[in-house]
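Consider the single chain below, provided in structure tokens and representing the form predicted on its own.
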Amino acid sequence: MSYKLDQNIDLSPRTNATYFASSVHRNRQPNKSQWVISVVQEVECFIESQINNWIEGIFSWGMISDGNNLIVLGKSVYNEELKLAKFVTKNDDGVWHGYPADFCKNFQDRPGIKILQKWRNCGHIEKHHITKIRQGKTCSL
């Protein structure tokens, strides 16, 4: 399956959400983190965040695991590897968009404790990762 950038993507029946894959996170815009995964992988990451209920209000949090490790989803504005994704909706139109989240540099890109505990319970992260992520410290995810 392929998806087009800058167009709403209906994700039914897998989820009742609509997703907007924005080109600003793929066109090397200087103040935006950039995806390094394909648009298909970006959308799948979002779908998994919805299916697994990694949702906090208008935010949904994602990651892609290869079994033992998290894969790099994107690069920060400082060209650092990012392994978490943040998805946002305004709730009034139900359309979501997302970007690679830089939890070290941006407080707003840190998932809440409930999401981190869900990831730990699934075996995606370890206990010490929770503290480091919440404090914005570098860790080996």
Given for the second form:
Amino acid sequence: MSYKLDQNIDLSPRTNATYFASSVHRNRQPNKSQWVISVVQEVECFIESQINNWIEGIFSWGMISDGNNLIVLGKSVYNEELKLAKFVTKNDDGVWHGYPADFCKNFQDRPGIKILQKWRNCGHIEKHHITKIRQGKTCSL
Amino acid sequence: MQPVKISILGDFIDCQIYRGRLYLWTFDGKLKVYNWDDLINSLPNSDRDALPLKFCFLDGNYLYKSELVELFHDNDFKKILLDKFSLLSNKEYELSEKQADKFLFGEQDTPSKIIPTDTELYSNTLYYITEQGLFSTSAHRRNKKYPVGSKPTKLWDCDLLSIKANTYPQLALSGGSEGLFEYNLSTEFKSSEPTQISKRHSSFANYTYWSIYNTSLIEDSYMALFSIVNNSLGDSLNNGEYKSQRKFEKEITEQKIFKTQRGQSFLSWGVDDKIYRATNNGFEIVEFKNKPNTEKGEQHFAQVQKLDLQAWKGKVIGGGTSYYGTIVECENALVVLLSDNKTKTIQGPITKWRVYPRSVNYQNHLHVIKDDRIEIYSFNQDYFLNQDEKLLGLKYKVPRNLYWKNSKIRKLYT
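Would you generate the structure of this protein in the form predicted in complex with the partner chain, following the form predicted on its own above?
Expanding to the full complex; the earlier chain stays at the top.
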């Protein structure tokens, strides 16, 4: 399966949402975080965030685990490795797009405590990751 | 001298200790408040342990008394006390959550029903932050069903990273990329909204007397230097009284404080009379003078002193200081650089840690929350050291009178 960039992707029946894989997070724009995973992985990450209800209002949060650890999803504008993804929808049109989230540098890239609690309860992260993410501190996820 | 340690098992995420009560926030959103004095008094299994346990965990200020300093010059007397602390440090004090619950004062849902990102207790008020902003509610209540108020007041809606209260009634607020702010807690001059001190990035902050040392994990750290300006009321009816105003002077970068060039950025932090920086090669210390005697050529910052020790591995992500030493937070460990120049490493992962330098009774505590417990350490070597000569840890001074009502000096904040 493959997906095209900059086009709406219908994800039914797996989810009601439509996804837009934006090229601005793949074309080395200096002020945008960049995905290092494939578009297919990006979309799968989004679908997982929806199915697992890692949703806070118009935001959805994602990660990819290899069974033991979280994998690197992307690079920050400072070329640092990122392991969390943030997905956003606007105006209830059901279309989402996403990017690798830099919780150390950007307050808007920090998931809320409810999402972090779910992740810990699922075993994806540990408790000490939660306090570090909430306070913008580096941690090895 | 090894510290004395008490462990309480449980799934905790934050802690505070204040006026005889231990506050523990649980991961599932409860706030448990314990009668700390009763818990400690239940521990000794012999009379000989009771007194040192009290010094360790209930009255950390006692052994700083100037009358006792003279006694400590007597080596025999000093040895008796050292032996007592040493005996305690070899004992294991571990309570299950069920055992600790025998000393519960009360338990409730955490206010706002959201686990706080950071907390502070000051003047019987709990201040805390969540993603929704800054809140306050009453604490140290007599109500066992609600030891803290269950209807908090929202003070501000900024998404903050950390908060820190000062001995003087101020609260420093670190807003990440939003900058550094301050909230005046004085009942007389309480501000409706926090004041912005700087737009530069703030991860956490600490007070250095009236000034604020701002630490950033991604940009340069700096000191926001304040001074106290005395203004005469200019009125004969005031009998010589005067107003003191706390006035912002300037920002001083860590490059200027540590005399380095831009681009050499390591984590630095400051508390009261000391500013510390942890580098790849060691540890640097600058003594801060709140009121330098400029006529004698004194400056705010003394010469940098360096310690060739690097007891930590990995990136430094936090720091703090109390009287017994300085704490360096790494990703997977806490390294305590003690005032007697020894080192204590506490292996992680560390969920949260706290020191209480503002406290009168608990300034020798270090609280460390791990995945399945809280470890409460008491460090007791500092009582036997010359406070003017030590490099690591705050210099102990007799607590000033904090009762403003009796003071003839009224303080205004600009």
